[in-house]
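In structure tokens, the next block holds one chain alone, the form predicted alone.
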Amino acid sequence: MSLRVALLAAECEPWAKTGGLADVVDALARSLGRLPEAGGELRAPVDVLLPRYRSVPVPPDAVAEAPLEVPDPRGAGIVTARIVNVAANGYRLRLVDVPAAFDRDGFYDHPDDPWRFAVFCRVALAALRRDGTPLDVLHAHDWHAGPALLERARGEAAGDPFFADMAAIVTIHNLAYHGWVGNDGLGQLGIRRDDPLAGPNPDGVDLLRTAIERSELANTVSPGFAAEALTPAFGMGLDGTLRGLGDRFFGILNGIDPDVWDPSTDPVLAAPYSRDDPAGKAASRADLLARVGFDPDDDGPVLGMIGRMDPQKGFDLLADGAADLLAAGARIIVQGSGHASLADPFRALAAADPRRVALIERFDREMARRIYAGSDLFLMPSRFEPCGQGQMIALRFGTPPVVRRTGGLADSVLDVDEHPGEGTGFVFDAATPSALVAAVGRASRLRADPVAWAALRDRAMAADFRWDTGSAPRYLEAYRRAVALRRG
């Protein structure tokens, strides 16, 4: 069987990114093309369809296809679009260029988002149809691709052969975002309240639920979070829907690209280092501390935290525990942006003690790499975490993570006390400042033993989360299964 696969997503690194979704889409698409077992089975390259937002750069060698015209979901004539093909690293990036929908500031949070992503999906499917080769697997990512499943259902009902054998899998990266469309917005999707496509909810359409219910398979990005998502506490109102899928819902742990995240070749770092030769990590630490105005000669543990400032991520746990951590000799470096109420405490701490607390309130790729490399510990006290990549990157950079036991964090970090001789970090249970402080305390006590600490760092850097050997083969298996389910 030779499978043609297309990924539909709202983000893809490095063209459009706000979080981990972008990293996953890019890394998965690249890895699928490298799988030896996919030779002859996947028609290469796989397609990644992405909205052409205003901020997305178009390389000079990009190739624009002839214009496409599709019916406007709102029933107001037609929408004219271009598909711009960009040669990516192992896959074909196809930018869906609809200026009326995407030539704006920001990716999300526009009042007509349902229409924007309905147009994206409609144009993407029209482009795939125009290629003349049947599409075997539609891989939808998060709610933004939900309208594509409505299009498939609409085409099925009309007997359109293009959709007859097309299998679908939806990957849920963050169950907290559903793409809810109230009844007053259904027209943006091209749906009436009495349309069977609107589903049973009398108040509107949940696009993520729609994608889950109308796909052959659904997965989230770690086995741990897949289990949590089946409970009311973590299912975000969709736990019943997910339970109803039985074994058609599962978790595949995300990975990282070890070539992208490699301290031995990273030009941003003050000195290269590796598992075999870790000496350069000390220079990276000194460089980081000098850049943020800390004393490089102070041996107190440096705690780094990077992420979107959202209540999910546990920034408030660090802020509330900061006084105890600082009193114990730690120093804190935080990089992130988002909720002002979560940044305010760190702003105040940094103003009061700039030699011990630093806040970098922006998205800064290079500084993030310096924090991963130069910190002594990397903090991820998330209340829930579908997978997380920060802990994997920190391990790759030899910086033991301190994480809460949830989702993908629990799947990827082994506690040093629970797994003697195998542990790679420090895991705590309660989502409280005191539990975080206690975990950092355990780490600080181990750090006082240079031999034990060096062994921990060595185990951390040995952890293998590469896509090619872990996640990508699991997705290939899921594609085969989805096709088998679709075709009976």
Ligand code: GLC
The other form holds:
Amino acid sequence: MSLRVALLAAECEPWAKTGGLADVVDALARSLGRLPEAGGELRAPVDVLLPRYRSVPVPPDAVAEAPLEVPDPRGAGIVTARIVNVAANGYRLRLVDVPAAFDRDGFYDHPDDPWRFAVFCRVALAALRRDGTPLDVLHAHDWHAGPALLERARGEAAGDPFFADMAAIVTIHNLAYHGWVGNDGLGQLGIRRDDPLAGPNPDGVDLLRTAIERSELANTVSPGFAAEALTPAFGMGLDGTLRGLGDRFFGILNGIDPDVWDPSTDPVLAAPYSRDDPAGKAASRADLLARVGFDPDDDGPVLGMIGRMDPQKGFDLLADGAADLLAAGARIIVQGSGHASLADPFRALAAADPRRVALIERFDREMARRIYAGSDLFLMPSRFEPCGQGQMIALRFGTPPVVRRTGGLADSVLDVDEHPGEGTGFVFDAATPSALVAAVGRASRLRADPVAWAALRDRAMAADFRWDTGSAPRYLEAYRRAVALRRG
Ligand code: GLC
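Given the form predicted alone, corresponding form predicted in complex with alpha-D-glucopyranose (GLC):
What follows is the entire complex, opening with the chain shown before.
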């Protein structure tokens, strides 16, 4: 059997990105597109449906389908949409263009988000239906795709054959964002309080929970986080729901695409380098330091940190430990966008000591690559981390990561002291500035031994997280299993 699969997501690199979700959707879809050659089990190309936000560029060779009309989820009227198809990297990107919902600034945080994503899901499913081929697997990502499970339930209740054999899997990238819709917003989803679709919560609908409860399978993006998510401390109120799934909830570690992240071909680096020929890393370091206004001749450790400015990521631990780190001779480069207040301490530190602290307060793909390549250590002191991508990229760039022992970080970085001869980075436990400072201290002591450091760097660069042989086949397996569950 050849499966037809569609991914529904609110982000996809490079079209629309605020975080790792975008990279994962793109990389998984690319990799799935390469699997048919191996087994013929997936119908190619895989579809990725993405809202067409104002900032999404439509390439000149994109192909627009005839307009599509769907009933407005709010009850009255119709919504007219365009589907714009783009031959992306081995998959078909399908932009769901509904100007009233998406031709605005920003992707999220509009008061009518429930309606916006309900429209997105309804139009996406209508487009998939119009193709005339049954959809075997609906792969929903995060809460934004949750309304698709409401659509399926509605269709099923109405005896609509399009939905009968459509299996669903929801991937949870971020358990902290639920897509909560209070009772006063249910009209945006087209459901009444007394509707069975509204579910058991008397106060409203949790779209992530809806997706989890109504899909055949649910997964998160690492085995470590999957285990943590079952506990009240990490479950964000959904641990009970997830426990209720038993083995229908599991973790699949994300990968990275080694061709997308490759210091030997990266045109923004001052000098290419690789595991076999790592010399260019020093030139990339010097270039980074010059760009941020640091002294390139100072050999003290340069600590890089990149991420969404979100409490999850632990920027505050670095800010609170910064004085000790600087006193020990380290320098700090932080890049992030998001909650501006989390950047305040770094703004102050950079103003006070611009030769030792740099803040790049924007989303900048090229600068990010320079930081991955040019830093001596890459920091990820996350409070929780479903998978994390920065640590994998840093490994690929030969920059040992310093990470908290949580979720996907613990699954992808081996501590050098706990695994002599095998370790790839530095892992610490407590979510405290002092634990972070101590881990950087351990790293600095090892760095004083050039032979040991070169060996660590070599092991880091040898770490293999490629999708094609790792996680993409596991998704294919999950798709098969979801179909089997659906068809009983
Ligand atoms: C979210 C998670 C992160 C994960 C990413 C992609 O951003 O916070 O841990 O790597 O999704 O799955």
